[in-house]
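Only one chain is shown below, in structure tokens, and it's the form predicted on its own.
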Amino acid sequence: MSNASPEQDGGARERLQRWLPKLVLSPSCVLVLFFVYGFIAWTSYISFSDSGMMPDYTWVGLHQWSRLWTSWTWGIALHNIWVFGLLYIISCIVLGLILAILLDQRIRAEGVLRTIYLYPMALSFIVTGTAWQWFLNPGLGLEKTMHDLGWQSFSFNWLIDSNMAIYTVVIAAVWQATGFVMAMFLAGLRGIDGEMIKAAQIDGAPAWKIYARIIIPQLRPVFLSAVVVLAHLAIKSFDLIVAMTGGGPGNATAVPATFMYSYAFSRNEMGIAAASAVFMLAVIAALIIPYLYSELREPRS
């Protein structure tokens, strides 16, 4: 028999109940602070060694990021993907804003069109890259089509041009992400007061003035959100493009990511590789953290 009180059980009972949720979380930390964290600090200090086809741990302090930064083919990475980005965030968020505004017009068949415009973002970039470089490809998809149906003059060539093939990358993210954006906007759109739309609506305002000035200031916190999830898909487009098209013609589609895989894997430049590595991870640390902390702090009183 024990010879425990009933008070003293009590408190053992509060302190598992108190600690066994730590102890089932403990090994998951334990996995992701050495997985993730230990390996970002790792490839951190690579960024700084003499690695070269192997890690060397020698300390050659910024020599390897002063490779990076005078490497002409990092400058075409970002170029390539300040270009990609831009049109891409934009061309999301424009296209999505414009469907949930047609959406929540309580159309019919709203919820078949919703899951028509949101399937594409349960595809992975590697399925959208795949698909649409069949269809952009000159001797399969669309120009061969064309010909094959008379219009022998048609032309769009646009994959293996390489003034215009980072703009089929863009033509399939967009197609891909627009739909998740519309979600996001349309979630927005039905949380806004209709009592201050009636409002205006009785005052003899325009639809366009309504939106303007009503409706729209009101998607703040919805266009900030879209901007930091589409920045952050955009600097990990490395998928798609690689389905895509390889990150050329020549260089033509190159980004940071396929940048660090190249030389990480191909070259046998690790330590420019984990350059580049570290400085996208800054990026999307200088996007995210501003936002979480904008997201996550209290409200002042």
The other form holds:
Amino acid sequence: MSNASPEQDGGARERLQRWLPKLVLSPSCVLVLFFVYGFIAWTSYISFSDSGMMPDYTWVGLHQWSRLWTSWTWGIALHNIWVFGLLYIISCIVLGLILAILLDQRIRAEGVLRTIYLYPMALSFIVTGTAWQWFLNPGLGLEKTMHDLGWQSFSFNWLIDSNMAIYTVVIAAVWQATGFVMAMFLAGLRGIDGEMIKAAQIDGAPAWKIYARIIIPQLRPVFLSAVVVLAHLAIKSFDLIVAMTGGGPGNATAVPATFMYSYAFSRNEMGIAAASAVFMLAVIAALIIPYLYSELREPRS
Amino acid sequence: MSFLHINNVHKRFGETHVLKGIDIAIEQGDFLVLVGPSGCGKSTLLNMIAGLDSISEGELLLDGRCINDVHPSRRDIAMVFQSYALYPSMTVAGNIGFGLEMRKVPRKQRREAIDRVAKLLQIENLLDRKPGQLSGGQRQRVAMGRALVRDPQLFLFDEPLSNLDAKLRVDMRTEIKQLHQRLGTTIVYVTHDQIEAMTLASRIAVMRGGELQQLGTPQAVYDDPNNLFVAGFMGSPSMNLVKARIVEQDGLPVAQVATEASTLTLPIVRDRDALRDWRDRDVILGLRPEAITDPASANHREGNIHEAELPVALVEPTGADLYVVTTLGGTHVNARMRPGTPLRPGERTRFAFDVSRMVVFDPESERRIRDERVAEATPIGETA
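Pass me the form predicted together with its partner chain as well; I've looked at the form predicted on its own already.
Below is the whole assembly, all chains and molecules, this chain first.
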């Protein structure tokens, strides 16, 4: 106590001031601890238990985990998430960067265009999924329109082709996230010192070299942020796939999230579902934690 | 034909007229400093010379060639920017060599040129570092290296020292001056700092509001200002500007200045013919602080000294000098006296005015009242 002779009243107020923030914050803190971290712990435990339709707390060690990794559907889900994730991240970054560079040419109506490209992000995945399902449905959307317009030989049936269905999901997801990635890159481009570009012009660099050698290397933090944001969106992607393909045709567009859902709620295999959920959490944590660590540490250095 | 000729150059951004007809000509090896308060158009003019801003009207000639529509990279110029504008993803060597690389200079020659410049600027040990690992002064050197390596016809500097701390700024100023003397390059340099302008320039162009106020050698601009703005802008502490009245005495014009108690009469030596027409009219007198001093320090040999006893309002010792403030014509006037002169506020002391250095301005137009003659530096840009 630094205060040598605290008045009774002043001391109480001071104590209240010290404790008030903690008192106000504690309920939400408790709720988060219980509902987020508590249930993470609970799910982790379930993945080592003999749970089926209902939780069963009998410890069975790695039994559920080995069933998960020998499951054929899980293999498809992992394969799909790789294909989906890679294409999604790469397409979003490439398209987002191109759009951002084009928008950064001091064009007219930039504000309008920026908003148009950003709008898909305002939609929920369910809406995106449903809209694209209608649009790509051969009997309803693009194909039928082309047929009605007289182009009878036009065919675009990826949505119902089990080899191609995953790519339709990629298209919808890229459509939704590209504008957001573009906004990130645009912010990055705006942060670049204009004098540097003038200097490069005087140095005689053509525009594409200015981008390739000077501007894009400086966007490295934006690339990192974009990859992390998109990667965890990809792994979490569930509603888009449910709305668009429902994981089908067959298991053709199953991903870990839909796998987890179907095992937990329709196949009554809560143990395997928990194991897959914990696995996804681990992958996301492996992506996010180093990223957050480096981001939060940066201001000090 | 001069080396760089800025011929009646205008710049308009939509409705705003940023540069209103600038005429400047300099010779090869000149160090031209464009100086003026912010917003005077000096940086715009520099960007136009660089080719980074278009020219709305007028002509820009470099070594006899019109470069109005020549791309910046083909003008044979190099520029040092205020923010240094180093490429953060490249090493120092990469930064210095980038211009040569873009001009497809072979690797070996490039390396030699980089080493030569690095040696000149004493940054050999920094060549493998990234700009982020350098101090402000080192970045400044790299930025200059990037300009020097290409050996261009014309160097442009855009406030290159304004991001450095005060001490480093003085050091770098000296170094830039030494480089200019050693290499004999032609430089156009923009600054808002009049001391930088005075110390570096072989020619100063004082600008205000998109107009050239005066072009001349530093000494001419300092001693013989074209108008009140130039008089007040150049010099620190600035020129004393005092209200006065011209009257005739024994057939000659003299200036009468109100002091606290009486009237001080100063004879007029300069521009006497022009001032005859100003009889019984108000003017503004300009006197540098060093032209008002104590009688013992006054330059009796070259100057034309007129002494008067005046009260001391304030004493400001700077160590090297003692600035003594008195009141003339209702304003405070700075006099530079010998340090150690025992003076206290309220006392009276003798002030020695060197009237041969006194200049007179028209209070209405703010222009200098001067005799018709061919000045050593032709004053141009005096548009109404």
